[in-house]
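A single chain, nothing else alongside it, follows as structure tokens in the form predicted on its own.
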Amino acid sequence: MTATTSTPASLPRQLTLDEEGKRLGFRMTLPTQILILFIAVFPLLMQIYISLTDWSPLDGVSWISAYESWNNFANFVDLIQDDRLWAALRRTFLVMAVCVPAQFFLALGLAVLFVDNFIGKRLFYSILLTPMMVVPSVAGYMFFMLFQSGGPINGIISGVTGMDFAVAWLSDPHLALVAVMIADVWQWTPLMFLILLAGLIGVPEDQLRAATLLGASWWQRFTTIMLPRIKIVIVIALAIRVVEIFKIFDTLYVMTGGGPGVATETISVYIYKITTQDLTWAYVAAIALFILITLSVLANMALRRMGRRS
């Protein structure tokens, strides 16, 4: 007769405290993970699926059966050959190239001023943040009125120059986009100002005082201590505005509707028009996917570059 004994190898392995913590964390965040999966991943998969077909809601076919109109990547071939799309992208990049640097330097200058205390700082602070709180469509209407031929902008220029200045800003194909960019700079400089101010306030005062005691000038403190300290904050602020420029719509559409002609038709306005007028939803999905991939690649390159420098 032999006695049966259990070997240590047959016993379940005891989890370490770290492994137990990870399991608990996974269980606690599982509902949130499922929610994120539904909110972010499902629409993306649906967009990819639709972009590979010729599906349209007017066909009377549900989106689940869109595979019946599979087109072998024809939407992406059309996208490459779409001159109007590339023109809209060029305008978007032009707005980005003008507005983002203008907003950055204005915001940085204001943030440097607001780091120190001065009389009436709270009042000026509130006034400065007001444009950001205005609804974009309302801001668009405000600037639509300002840039009329007989509006305040022409009136001010006439008063300053002493000449009768009556330019039709929003009807001129060359000036309409300028008016839109002025409106964007007015409304979104405060956002970049807030981000940069938060970064400057976080710069250690002891380092600035030490540099002052060692005889460093304000410019030396600014370039050698303050700017390097807020480098990541600057990248984040620029990245936010670059992404937002691709979504500029309300203000622009109220001011010009993308016109005259297509003079101010940026990528978001172009997508809106072909979505609501042409109803080519599958093609729109392909364009949106293309822009998403492009922006993701650019953002990833910027973050990698930032990481290496950090």
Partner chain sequence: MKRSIAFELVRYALILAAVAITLVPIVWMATMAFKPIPEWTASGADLTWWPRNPTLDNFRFVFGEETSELIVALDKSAIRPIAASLLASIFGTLIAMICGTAAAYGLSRFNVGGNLPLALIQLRLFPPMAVMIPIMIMWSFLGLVDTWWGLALVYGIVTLPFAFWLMKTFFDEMPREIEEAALVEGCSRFRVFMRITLPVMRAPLASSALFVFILNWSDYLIGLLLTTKEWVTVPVYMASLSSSMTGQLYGAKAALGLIAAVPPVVLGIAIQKYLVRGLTFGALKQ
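Provide the structure of the form predicted in complex with the partner chain, given the form predicted on its own shown above.
Lone chain follows.
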């Protein structure tokens, strides 16, 4: 900072601008620091504490006295043997493994179409971005309607094939998960599209023109100039979707409630169900802790690897 003015000798206690700035800056971050303490650090300690007991809100004792039901890590032993938990985790990763690549390739294709100008670009762009702005639970309800056995999806299929098509998508264990994936792809491909397009627009045009002059085909320009240039953009887009799909809840829960049976139960839905139905909050705290630790480790590994590369 260049504006360091020296304090007049007559006013020795007055702060220099730099000191004033540091002090102000610290004060300005204070509310956020307090909120983080209040909402992240303290709850985390509370979560660890509760996860080591058998405490439940039904007990009628304050959570502070939870130590009375200390259970020697029994929650964590249960967790390892909880088949429903592992199935929910596997299902979450399955949705991720299908949806993220699908969203990526659809979005990349669309973004390529949108790089240069054409008539109606702005209008089409706005329409294509709409799904990500629709409230996710409302989107869930839209797809709930669409996938009814007498609903429009079957109607469209019937119309195209000429057969009387009436599949009960949401009550079939396999199709329900497919329906959920379709809804997710519908809602979040636009986000990938938005990010990838932002990256592609940033690719310098003179490089592309130079490549054209050298006789590179469109595909060669795409793979040798455009893709490498937007590598970091692609990584960010994929990372955002991976993180978000891991949390998938709203759309899915509105569409299927995790059912039929447990066929669409992802990790968030499973935790939600035992939180509100079984009320075994100590066990939920243990599961939540397990997930938090796993995610932190994975995220730190990913960040470190990315840091080493760049």
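Keep in mind that what you see is a predicted model, and the values were worked out from it rather than measured. Only the largest set of C-alpha atoms that superpose within 1.5 Å between the two forms is called the rigid core. Positions refer to the first chain, counted from 1.
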State yes or no: after fitting on the rigid core, is the Cα displacement of Asp54 between the two forms at least 2 Å? yes
Per-residue C-alpha change between the two forms, Asn154, threshold 2 Å, rigid core fit: no
For Tyr272, is the C-alpha shift between the two forms 2 Å or more after core superposition? no
Upon rigid core superposition, what is the positional shift of the Cα of Phe42 between the two forms, expressed in Å to one decimal? 3.2
